[in-house]
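Take a look at this single chain, the form predicted on its own, given in structure tokens.
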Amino acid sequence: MSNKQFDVIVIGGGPGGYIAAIRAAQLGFSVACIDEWKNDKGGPAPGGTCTNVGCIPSKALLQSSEHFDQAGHHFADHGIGLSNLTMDIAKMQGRKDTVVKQNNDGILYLLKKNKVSFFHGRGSFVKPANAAVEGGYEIAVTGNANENLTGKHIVLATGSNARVLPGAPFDEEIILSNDGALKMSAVPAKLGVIGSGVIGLEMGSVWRRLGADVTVLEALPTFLGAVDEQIAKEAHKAFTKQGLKINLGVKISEVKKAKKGVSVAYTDAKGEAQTLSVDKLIISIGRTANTIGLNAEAVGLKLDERGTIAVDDHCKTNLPNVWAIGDAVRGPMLAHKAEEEGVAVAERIAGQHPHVNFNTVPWVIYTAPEIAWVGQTEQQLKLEGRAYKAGTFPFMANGRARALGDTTGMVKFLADAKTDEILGVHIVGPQASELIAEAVVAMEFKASAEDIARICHAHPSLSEATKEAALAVDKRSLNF
């Protein structure tokens, strides 16, 4: 068994891991990246949950289902007539798989281009390395070929797993995690979703558009509690109008599989007992850090009370030269947050001083309408007693949105009452995921609402709604 030595070993090839590996290699380090994801043929499939069973495949299915929905319900508005509209689920899934593979192959190419040594298998601690490698660790790779590596710095980017609902383990046939939800070969007549977060709403939207009767059960009494309340209410109204049945404040008492389908016994918000019978059930109640098989105890790696890897503000663990990033540590479980931490850790290893600002990490839900936000919500500002001004602008007053035929939603600005510094921007509507980038840049540069209001935006464009919302903070919107 070989024992190859590296300056940096990254365990995990998801968005945080492979980006950390590439950045470390760019900085002149010898780097190894270990990842165990396999494709259908048993070959390497780096990219983690995001690429394989998360961000990328879900967006592919959302795009396909959106086209189908548009063709069935909105093409006629444009004078386009269709008859006998059909959906080939197998072909849709095949396209999704192709998109995933293109991303897998792209990551492998990038690692090779940057001279990162890739090892296909599971990485785990063996022991601290000998004294000749100061602060180093021996790492075992278990896979098609077993190897032992030694690295001076270890970056843990092991990601997360879907949280299991007690009494309802995933079988990925009837009771589904995000993985099974992405792989259904037919549209279920009735689909249940437990959890109205990002995954629940996106997967529920995909299969509703394709014809499923979708019911969402949410334990919290409010819809999208992390979202600005005004934006969440607008989104709830839109989803309900589309046909999603969203039940809030429920308490699940039992999930029971039957010969066909599954039944969910629960108590509704009024305290009344209810039963939901569905063909398939998606459970999306959050995710937990993936540290299984890492052999953390062999080196004394500290985990916190939630099972995530304990780190400080700089992603340092309790062990010298061991770092952790992404879903495996505190903070939002977002691919782009993991990427930023990956870059930051590589640069810290090189002695640089990067900074990751959690307050300017954008959030997106890729439903229709899309929901995106950055910074604080109005309810957060009220809770902390901060004086603020708010400005909103509806897409129904935006010329480009009218031309697109998609006028649902609004842009909302929140700014400090005295300094006018932008404290948060919240969008529900078309292309919110793209529009939010302007707000992120503005907040990183400590811009004021007036700064955005004074910038010339192209006409006609959806981004004009951003400018108008900034103008509305000072009650001088021009087109509403």
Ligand code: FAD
Contents of the next structure:
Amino acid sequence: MSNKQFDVIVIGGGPGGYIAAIRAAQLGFSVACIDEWKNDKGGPAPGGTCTNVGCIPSKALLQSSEHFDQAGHHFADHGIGLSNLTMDIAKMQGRKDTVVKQNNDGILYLLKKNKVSFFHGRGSFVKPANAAVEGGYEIAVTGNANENLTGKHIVLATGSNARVLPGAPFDEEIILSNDGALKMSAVPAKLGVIGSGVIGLEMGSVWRRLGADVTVLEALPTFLGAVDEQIAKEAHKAFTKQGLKINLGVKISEVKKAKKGVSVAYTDAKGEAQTLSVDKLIISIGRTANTIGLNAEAVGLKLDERGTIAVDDHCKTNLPNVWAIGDAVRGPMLAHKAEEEGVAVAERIAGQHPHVNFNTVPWVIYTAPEIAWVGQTEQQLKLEGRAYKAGTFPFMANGRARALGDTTGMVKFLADAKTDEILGVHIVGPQASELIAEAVVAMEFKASAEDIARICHAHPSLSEATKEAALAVDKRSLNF
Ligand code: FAD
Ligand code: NAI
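Form predicted together with this ligand, following the form predicted on its own:
Starting with the chain above, the whole complex follows.
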């Protein structure tokens, strides 16, 4: 029996993989996409971590919990009275599951529309293909689909898994990864979070807003070290005021499950021994590339010392015609970064010369206030010895923010001292996730701070804070 042959086989149907498959199909290739994620009925659930246990469900829960928080604490400011406010966690989770399913179904539809053959199962290397497919590979699919395929180009988009803290394996009941953190059926009275990174803060915010007493334990002495210091300080102030207990500079000694819940023994920043007893514990200490099941050894695929698939700047692996993208390779673990690499690889296979600009990949933390940034931070510029100018504008002085009742935070611009080129934009405050897009466009076009300052922004809008921060670079804010 001859194998089905494809120009391109993509292994993994997350945001990197399914987008690579669609772009390759648009470019005229015959394409297969293999993904093993199962929904609770055992059927296909493409979209990867992002759709199933990441970006999408977390944002659904952040929205629900934000509504609850608004209703409980802020509606009264608008004259809206509520008595007997309740939260139906099962309904909230059901809504989240529906949102996830809509995305799974949407991806299946898109693959079909673009004539990508979808295979539900695990894809692994068998061997380099025979002469019929020069430079190609034989890939076995096992699972709901069971067959061998042959592809001239292979794109690996196998994503990542939550990093395990030694001695504290996930059981997803008491000790939770992102998966369990998104599925709790009741609000824990006490919730512990190890790691105050993106997942810790987003998931901690969800459950705090719903009533949990949340304590975060972070190893580093600084809060959100990768974020501009001034922005991180402002965010820390806001989160602490909301009731999130953030302990920095801790060293975890032991995580022990108790009769009820779990206890965490740690040394605090002063070197004193402490114990935290909680009902549930989320461990969010980073993620590691997922290459399990690829049978990488069969073809000699090179991994680096951290188990990440080794690639060059163009996502080429050590093997001819084998590419790798997204969380499985170096660089930020973000869905939009995976997508950009997916598009770029498909275009490179077609002989084009695309470029992914890592310096303009935006970051967003979807807490309240939201945190978003692009480009370099002030501390990075100082370290580089680059001469820069800074301009900030607080949302407190923005009319739209006042009308919204959401005046926490600021927009901050960093521009080259001589040329005025924008080097970084940092936002903490309302709708930061949307506002950052203007800064990304500006940086892609190598705009100066003055370019933004001279653009007409709608009034009243939060985006006026962006214009004002750009004006502030030249010390000529109009409204502050
Ligand atoms: P994945 O999305 O992990 O997809 C990989 C797919 O490959 C999976 O379906 C997996 O089952 C499949 N697979 C693996 N091996 C095989 C195999 N051998 N055969 C067949 N299939 C295989 N990023 C953002 O940009 N914004 C956010 O708001 C955001 N929120 C997040 C929230 C949480 C809680 C988490 C955990 C992550 C979040 N991320 C967010 C990160 C984002 O989810 C990842 O960066 C993104 O999913 C990476 O995409 P990917 O395609 O590389 O891998
Ligand atoms: P992270 O890298 O963002 O944060 C991990 C934190 O854990 C760090 O602050 C680290 O210092 C700390 N840590 C590590 N080991 C520790 C230990 N032993 N004890 C205490 N603290 C420890 O990783 P996280 O939150 O797990 O998220 C993984 C990735 O998923 C993110 O880096 C991001 O790329 C992606 N993501 C993106 C989101 C977004 O774009 N909004 C949302 C959620 C996740």
